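A lone chain, given as structure tokens: the form predicted on its own.
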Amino acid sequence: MTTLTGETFESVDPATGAVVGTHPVHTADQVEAAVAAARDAADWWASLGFAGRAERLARWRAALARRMPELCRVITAETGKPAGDAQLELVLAIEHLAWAAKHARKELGPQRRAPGMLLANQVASVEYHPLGVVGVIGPWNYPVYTPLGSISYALAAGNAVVFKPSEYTPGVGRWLADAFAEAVPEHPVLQLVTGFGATGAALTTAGVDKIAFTGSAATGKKVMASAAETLTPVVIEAGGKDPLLVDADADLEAAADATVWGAFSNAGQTCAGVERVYVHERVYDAFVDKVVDKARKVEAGEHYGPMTMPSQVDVVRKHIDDALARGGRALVGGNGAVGERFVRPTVLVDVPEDCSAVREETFGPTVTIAKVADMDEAIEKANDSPYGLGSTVFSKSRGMELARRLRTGQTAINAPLSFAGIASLPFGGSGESGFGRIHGPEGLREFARPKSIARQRFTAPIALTSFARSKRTEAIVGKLIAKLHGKR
């Protein structure tokens, strides 16, 4: 939550209420500024090459690793959320960052590329290289983990960064930012600027060369419109409806625990968390007990914190009112479940495909449960939404065949979450989940450029690119491809 107090604004604890910080509000000429002094700060940045550059990276990690309940107590200030998670958003913070530093010369060096027959005189390479300034756009909900998923990996390419953290946590992104200036003093490779959508909205526009945004869609479709004035390219990740498949055969133990972590962990506030799962009707019974027991045992307050952005309260209430409107059964929760600052788990069960509770983002402590006849019913329904961004199945003998067949950018087998934590693996979705990829390889190229280069090594006998072709040329060539590639 925050207020706006002239040319500054406070953050305040989303649990009691109490401001923890006042920071300011941006404004686009400032914005301006600070690309302008990113420009000059990528060059330097640039010119220090994979080694030079993982090495002050290494630093900045050390910092975060060391430091690590300091920054702890300030993602917990901002978000409200326990210690514990805020501890874990971090360790996987810094795991995606030592991983982007250690690879980005494998990934982004010159590499051999084979120049076909006709040109074999030729050496083929590609190479990546900087884009220059990349603006990130954070989210509240991981205001480390995610951000840095942009962030780490556009440093590591060799990028400077501009990082505009969202209102409800600036303080976090200050003290990220701190951090790396003491790391990285020589030069403002990456600069914080803070404040509301304007401010925002102000760095698309700001002559960045990649902006990286996570958010809402409808905020989405905003920043791609505001870059595409200027051409600007865009990565963006825009939340989900992600669905758990249970099949027959599933240890429903462990997808019931993966259940009520995956839905209620975070208050529900994570993008790729549960929010509907679809269970073979053999086990469905036998699922929904385990979920409802695990379910009951979990305490708003105690193992996750408040709804961080207050407006999204009346989201939950108004998904959970439609859903028992319209014949939904809440087994956990449900009425009286959303209170001023925290939400209850809930369980609902029945609950009609069309509810908003089952087609639209919820982003609480939430699930719908679903009987399915089997798991292509279970395919169908998942794949029936405009979001794709993550899923996971339970199943011990069809785990491969259902995750390929899920519509989304990545699924977990047996495991919650799982492909989060794993660096090497690029995050993203579809539809109205974004598009573009953070993370593993796909996420440093995400912020470099391709460069192609052919080198003559020796004059070709035969001239193709000359005009002085000859007739008797252009015959032997065309009878050579016809022999080639004529036959079927």
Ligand code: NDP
The other form holds:
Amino acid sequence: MTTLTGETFESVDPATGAVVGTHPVHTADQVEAAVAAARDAADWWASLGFAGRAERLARWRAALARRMPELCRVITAETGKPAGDAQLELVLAIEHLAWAAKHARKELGPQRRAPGMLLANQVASVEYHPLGVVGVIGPWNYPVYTPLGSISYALAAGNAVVFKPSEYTPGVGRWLADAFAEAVPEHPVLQLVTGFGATGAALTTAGVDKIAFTGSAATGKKVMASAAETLTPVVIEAGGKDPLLVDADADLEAAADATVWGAFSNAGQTCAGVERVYVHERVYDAFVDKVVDKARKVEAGEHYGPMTMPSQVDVVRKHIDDALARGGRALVGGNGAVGERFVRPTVLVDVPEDCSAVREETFGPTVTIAKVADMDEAIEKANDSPYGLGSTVFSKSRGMELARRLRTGQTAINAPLSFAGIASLPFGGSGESGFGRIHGPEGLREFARPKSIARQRFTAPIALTSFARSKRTEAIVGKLIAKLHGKR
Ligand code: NDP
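Could you give the coordinates for the form predicted in complex with the ligand, as opposed to the form predicted on its own above?
So here's everything in the complex, that chain up top.
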């Protein structure tokens, strides 16, 4: 797509500030044109059926897998994350794409349903049709894995997609869309529009059939409000304040390792990253010692990259300062850990529960650790949050029980973030974390419209939906239902 105004913006390497690419700022008219083109493409894409789409998605997947080092370099250039982390998100995205393409027919194809006794002369079935055009608004923290959580599932379900990447990672979006166009050259089934918030806002009102948004809860609310004007449905993945629980019988070494990785990897810029930890008092001291020991070995700039979004540095500093001013202590890091671009790991203890470091999404390499008398208190504190995205439990004997009691969309037991790598599991949140699901069968159905069909096989002996219905029929049905359902 060419820009009419010629307005462009630059993406930069957040580690150095060097310009790494120039991209068009697409106007509202151009976004509308992209959606109109997508509509034609969507008809063709839907007409291919599951097998035709799976074949083409496999071509795209092969390109992603073959050219992994190339795409990793683009991810690293725009986010600053280490090459190994760029590869990890790409590996997970490829696995999800494969799962979505492989399972679309089974999950969305025609399924028989029981017609019930009264309508036993009918064959009942449901199938899931594509919505048409899906608009995907993506974030910068995992610029491949996160948007592909919507894009791959929307495409596998038979939709065309118009993708607006974050202004911080337009080059990654460009790369993905170009690789798709090479694999599927016939029609613009996956298009890219770039720019700032206004371009994303234009996408929500451009006539798409659904918006899949990942980002902050504040922007998610704006997206939902503007989508409401046209009753356009939305799926919102809006971050979290994820807790990790450590029970008295937990493997402390593994729990400490998961805490350190879950809190600091990707510089803490992970929607389902570990932000707060609740530890049984019997193992609190031993656990904290282990976390401190491990956290001291994690280096900003080596194990993780810079803060991708410069303004996030101020949020992290404020949360640390607030915690320290209110009686919290930094066992590792502290306010001196916050540099201009990089933030060193910070472990905070004794932080009051109403501090911003405990209540608000920090999205930085910090973690709070609190002592609890028992796991009931841990559950209560973990659930006392406006967010409800992910959670982690370390417990040898009560993992499942504690997981079920956590009011989050997904819980990992005895390992960090494992749910995010399992393509068959739905992913999403509640409350300020948003709603709707990506990944898994639920993720495919999020981008599909259920179509119910009841086909009559033979004329029923008892005709209920006809003016020819007799008094005798009414009496028989009345008696039948009273007999079937009235015994209690
Ligand atoms: P935003 O929610 O502002 O941005 C997310 C996406 O929405 C970007 O593509 C952005 O475009 C776009 N956008 C911005 N305004 C609008 C609008 N009015 N209508 C439609 N789309 C819009 O997040 P930020 O990147 O500013 O990050 C802020 C905070 O959000 C972080 O500190 C973090 O707490 C949280 N966050 C959570 C993420 C998650 O994984 N859940 C991911 C990213 C951030 P553009 O970038 O061009 O402004």
